[in-house]
Amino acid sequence: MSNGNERNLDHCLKCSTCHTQCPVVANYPDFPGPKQLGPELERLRLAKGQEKPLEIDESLALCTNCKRCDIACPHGVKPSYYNMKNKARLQGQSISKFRDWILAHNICWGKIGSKIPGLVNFALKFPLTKSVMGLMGIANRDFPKYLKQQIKIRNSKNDKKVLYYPGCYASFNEPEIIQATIDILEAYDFQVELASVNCCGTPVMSNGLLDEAREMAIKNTGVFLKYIREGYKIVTTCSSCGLTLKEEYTNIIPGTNSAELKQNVWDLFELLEEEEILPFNENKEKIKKAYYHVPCHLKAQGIGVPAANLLKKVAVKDLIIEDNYCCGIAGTFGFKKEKYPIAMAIGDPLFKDIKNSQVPFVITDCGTCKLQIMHGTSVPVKHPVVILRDYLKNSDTEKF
């Protein structure tokens, strides 16, 4: 089935604006760039009827899927869509394919790790484990710790209803995000339920497993639509999950179902910005200074910076908001040994800016951005919802 991306292929005028915004082009001159790997490569396929991968296809693996090319295009062409579609054609070496499969299915390891976190966290730091992962092509960097969920919901019955989809990182590595989100939504008088769906499919798509991602999207969409038709809004706190539900599903399963889902998915702070009530303690002492990193996938949603707006109003006196830099990790991209140097080079301007700002901590909505920033700067990083939860009226939590 054709979709809007297929129909706007000829809108590309070869202006190269997308190249100016690509962080890989800026740090790796041999990368052909989004224009050549996107609409131009697709035109070549259509003209030649190529079924087998072309030589240039190997470069597709270097795209981070940050979506900055999509944002930059003045005519609405989405080079990242063609990249995603054509990446599925690649037939890499067996060890690389196995490594990519391992990284793409983080939900499997998350479910295990969050059940026996002590053992798994120890194993991930064990030198032999790191050596084996190195042989598989995984970069020598720390993985996030796994934690057990201990979530409390009031189970109140209100007219305003939310199905909260926390995503894999919050579910397995930082469940504090989940509890803080529930606390804030309940303070805004929302009835909250936790979504029972699996991974949104972002890591699967970015590793070229498009058929599997499509199956996940169809299954997840079916679950979400049942709640939407009962009056629920779908809320996310992960910028990549939010972008996938809003945009990527419409690419891989075009039709009325994905369009209906898109209209009913909200970033938490996007939703709160529209609420008139403000259940925060205005008399509580504000944090003097902090740095807010705008994730690429939040920027790609086109909703502005609602979390930063609320932070400035409620919790932080001097909030530095920076959206020019990509952190470079791009989900699983920065965990691949051969791509690690590029990921760190992309993130270097951000790391320098954070260090130069001399802030006590950084705030960002993305779990993998957090990992990359801490890795590159050693500066603590928090999710905005965790900061804001401490400013709720009658909150008994301590300020960060």
The other form holds:
Amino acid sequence: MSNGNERNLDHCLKCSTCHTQCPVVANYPDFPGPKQLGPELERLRLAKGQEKPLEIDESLALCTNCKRCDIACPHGVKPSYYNMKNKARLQGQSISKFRDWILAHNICWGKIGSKIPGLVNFALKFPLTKSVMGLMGIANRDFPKYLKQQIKIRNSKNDKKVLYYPGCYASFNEPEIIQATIDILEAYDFQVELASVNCCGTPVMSNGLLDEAREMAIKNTGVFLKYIREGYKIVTTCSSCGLTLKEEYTNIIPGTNSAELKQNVWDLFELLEEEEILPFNENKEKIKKAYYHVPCHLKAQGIGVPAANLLKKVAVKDLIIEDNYCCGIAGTFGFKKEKYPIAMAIGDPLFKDIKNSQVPFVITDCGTCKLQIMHGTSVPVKHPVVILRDYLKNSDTEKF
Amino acid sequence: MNYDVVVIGAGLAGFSAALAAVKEGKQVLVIAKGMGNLYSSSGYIDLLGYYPTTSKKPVVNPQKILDSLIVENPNHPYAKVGKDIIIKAFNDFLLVSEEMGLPYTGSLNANMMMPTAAGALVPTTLYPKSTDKKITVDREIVVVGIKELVDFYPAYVAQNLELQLGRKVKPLWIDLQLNISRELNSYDLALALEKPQVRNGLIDQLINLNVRDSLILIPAVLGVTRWQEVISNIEQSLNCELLEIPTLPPSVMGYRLAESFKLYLKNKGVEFIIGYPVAYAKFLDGYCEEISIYTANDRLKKIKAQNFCLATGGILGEGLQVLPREIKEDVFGLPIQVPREYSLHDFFSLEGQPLSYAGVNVNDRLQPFDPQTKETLLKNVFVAGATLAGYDPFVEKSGNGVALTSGYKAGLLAAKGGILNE
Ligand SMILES: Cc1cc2nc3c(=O)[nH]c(=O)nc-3n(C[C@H](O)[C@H](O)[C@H](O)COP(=O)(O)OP(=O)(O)OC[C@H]3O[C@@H](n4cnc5c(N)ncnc54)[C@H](O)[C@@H]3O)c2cc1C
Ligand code: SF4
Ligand code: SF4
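Switching from the form predicted alone: structure of the form predicted together with its partner chain?
Every chain and every other molecule in the complex is listed next, the one we just looked at coming first.
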């Protein structure tokens, strides 16, 4: 891993500010928290030699990698970096290895599912399948519905070129996000191409399968760089994919390639914010009220809330913007049986806040946040592009 | 991104600036490298505890002393803020604290003596209403330590208090029996005590220890967000008074103030980007046009504003970087006078440390200026909090007071383009 974050270890003044921001600490007192697991133990690990995991390292599995600790630290330390790194060393000994493997490889499930959606939807609803998954340690909850893909791209040439990387969730569960994104980008006069790369590696990485994540990162980076060198900007609509390309790749495959890639990745709305035009219909009646949940991995990008700002401007009159809570799902975390109760407890204040605010629906950028919020509140959840697409000036693009 | 006011720093000074600016109807963004110092501090707002700094007697009436301080120390931040705005900032904060759901109380005319975790009695000016309990009351005084909490020794606290109060103070221990193997801190205990069964365990033990009707001093662990419920539940069950004592970091009382204030500002429409330092600033003709932060992918994000508040917390907040022969102001590269000596041999010298006095020099509008040429360096930048020169918050006990009041003035000035017509 990169050395950049290693050097920050000594900046830790033990103020524990990070500890007070950790959603796992707040719900599961046995979790040692970012200060202890990160900078404090790292010193011990370094002193003892990296090989032998410490007993307390077991609890690393509970870190959701939400990065709330990193951004809170007044002294530039990134506790989550040490957690991710050390989680990977532990992976070999995990009992729940098979289950972690399945969840880390959601792309495989996704691929099978999107080819035969009926079958997978049926299989996942079927009680037997659910209890088999229960045996395997996957918490009994609804899996995303898989849809078939049919995407339309205009294919017009332009100087402003975007390679759109939709990520697993949109690709396999909600291709509507892909179409809406393309429609919006085209309205902003971008030439759009759809990236044919694999999973970014977030789930693989957060399950501690670092070698595999590295391989995926190298492969994907190669593809991205080809486009970048032809003048394309890489655009994501999933906050976690975005953060992975922007930050994690430089940790797991440090070097000039990942550094070149990271500089050329944009969150869709981060990019649109820099544009002069606003191709939306301002006369269309606005949605009265909605709730926008800021995904942890958007918050950690340091770009503010560009999607929410645009939604406020063109589509929603009263938009409640909330970034106080982690939804608890943390990628594949909440799909694990032993972590399910913690995931639900973490999400509980968010669920309550949503229910109290009596909104017709919730908006968020992250697919897994969406699943968790729907699971916890039964309130519908939409991606911002799906809403904004309907406000485009020439909303004559055929609806998906 | 384009804002009316951008506040740099998420400590009390930054929050106070954001509050003043948003109340003027401005669009405000707070950016900061990380959270401010409140999470480590007591949550008390000290206007002025000792004056002159070498005095061993605490200030009784800070508002009265302010007049002489302002005359005698024209470079002190309070002299730059001015008495009227100091009073206004304090009164406004008291009102806003009610709206935040964390009501504060206190008077500028009378400091309150509060016990510390070492059993010293120190002066403070504003404090949460829940700590508005006079230690001089007739009730029996007990100090309760919690076995799970390191660094709080009731016997030590009690002994020191006895010396100062001249009356008996009883030390006691309780054990929350949480059965958690790792080392716990005040925040962890505060979370635990929000659970009724843990709280009832504590109440039972206190009943067995015969402390009904007394004034109980206890480390500040009585709830994180549900402190009201926790405190009143225990007080009612024992017919006692509970006085929380601020602990070592993480300080729950500081946490409550930081989180309530931040949430209040968010609800008023203030935006926040926390986690990334300012990387560079662009100037034109004595104005700052734009600043940039490096975001997660090291790409610069440009942020434009009409006016800026600089509230980066001085040396401890890392807004000032101390190098061997130079002190650097991190955001705008403002000149800092380097003291001849960084620190005195006597670390606890009551004169204060030369390094503490170092900071950004400002004029009466809190704009940075060059003390030699008397020239205003940046006309749309207003400086607040520990980054200001001319005081030592530790010896005079004025840290949060300076942060609150200078932040308030900086925010007002930023909202009004540098001119206050009172
Ligand atoms: C342990 C401790 C206990 C204290 N207890 C008390 C007390 O009981 N009562 C009292 O009145 N005072 C107390 N003080 C003093 C008081 O806390 C400080 O004087 C006051 O908090 C300063 O507030 P501030 O807003 O200026 O700075 P801070 O709270 O330090 O905030 C600085 C902010 O600026 C940000 N920042 C810094 N550099 C950059 C950059 N380059 N780019 C972007 N952002 C940046 C930081 O991330 C942070 O958000 C205490 C201090 C300490 C250290
Ligand atoms: S990592 Fe940062 S926030 Fe956490 S204890 Fe260390 S200095 Fe404080
Ligand atoms: S990344 Fe999130 S869950 Fe992990 S230690 Fe940090 S705050 Fe806690």
